[in-house]
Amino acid sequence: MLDLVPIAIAIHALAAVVWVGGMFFAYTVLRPSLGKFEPPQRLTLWNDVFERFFVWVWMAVIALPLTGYYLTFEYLGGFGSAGMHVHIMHLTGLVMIALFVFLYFIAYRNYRGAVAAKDWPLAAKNLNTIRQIVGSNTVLGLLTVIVGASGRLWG
């Protein structure tokens, strides 16, 4: 029988470096160089990165969780068997899941809206919520990272 644990273990490396990753990209490099663009077209490269990158991000939003729990009940013999790492990071994948589908369905939806109305100034606002939500799943995703890499040392 094929054994499943290596293949779940690389999906979900893989879908936290993609998700979190591209938040680090995206808030510490591309967001500063598009300071010099004009409103229209920065807001409307954002529209385009969000549209791009938000695939990615669902699919991880998918994985993250299926091979998670996987993991913990077929791997480690469910949460009563489980470090206090996996606690962790469980809380905080669900944390920054939920900060997704809000940015998604809330902040994203009226950001497009306002795009594709070329009301500027409410785009504006909304890629400032955006900015927020992003910057603390970043800092979520960095910490649930450094739990998950060394979680099994501390003991």
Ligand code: HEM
Given for the second form:
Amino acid sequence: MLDLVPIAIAIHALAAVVWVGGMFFAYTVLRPSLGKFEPPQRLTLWNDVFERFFVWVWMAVIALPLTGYYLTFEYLGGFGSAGMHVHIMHLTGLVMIALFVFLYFIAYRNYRGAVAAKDWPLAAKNLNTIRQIVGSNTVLGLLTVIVGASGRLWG
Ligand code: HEM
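Complement to the form predicted on its own: the form predicted together with this ligand:
After this comes the whole thing, all chains and molecules, with the earlier chain placed first.
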């Protein structure tokens, strides 16, 4: 029978790279590079960036738990026999996903509405919330990648 474990690990790792790498780039490279633009330009550009990036984040947010649970049960024999690193990754992964769902359905929804209405102060306020959540998720994501990638050696 076809062994899906290597495929699941590959998809899991790719989803982590795309999501965490994208947030890292947005936070540490793109954000400080846009300071010279006026608010209407900057806030409209972020709107376009989010519209494209969040499609990829949704794919990652669906793929990570699907492949993660598959690996836990098919490869490691369930949560009872999985190492501590899988429990930590499970917890931090679910927190990251919950933060993204909140970001998408509350802060980003308000942000999009404010940009469409050209209400720049309201857009800036919601962008600040998005920035804080993305900042937290970047740190959590980097830690989760460390735990996920190194955990089999200590977990
Ligand atoms: C529902 C949440 C998750 C579950 C149940 C889960 C489960 C797993 C399992 C079972 C493994 C294999 C561990 C081993 O070989 O000992 C793994 C590996 C890994 N996970 Fe997760 N994971 C989850 C979320 C995440 C998230 C959110 C990230 C990063 C953003 C992540 C990043 C990684 C990485 C980088 C690896 C190592 C891949 C490799 O080098 O082979 N995981 N995960």
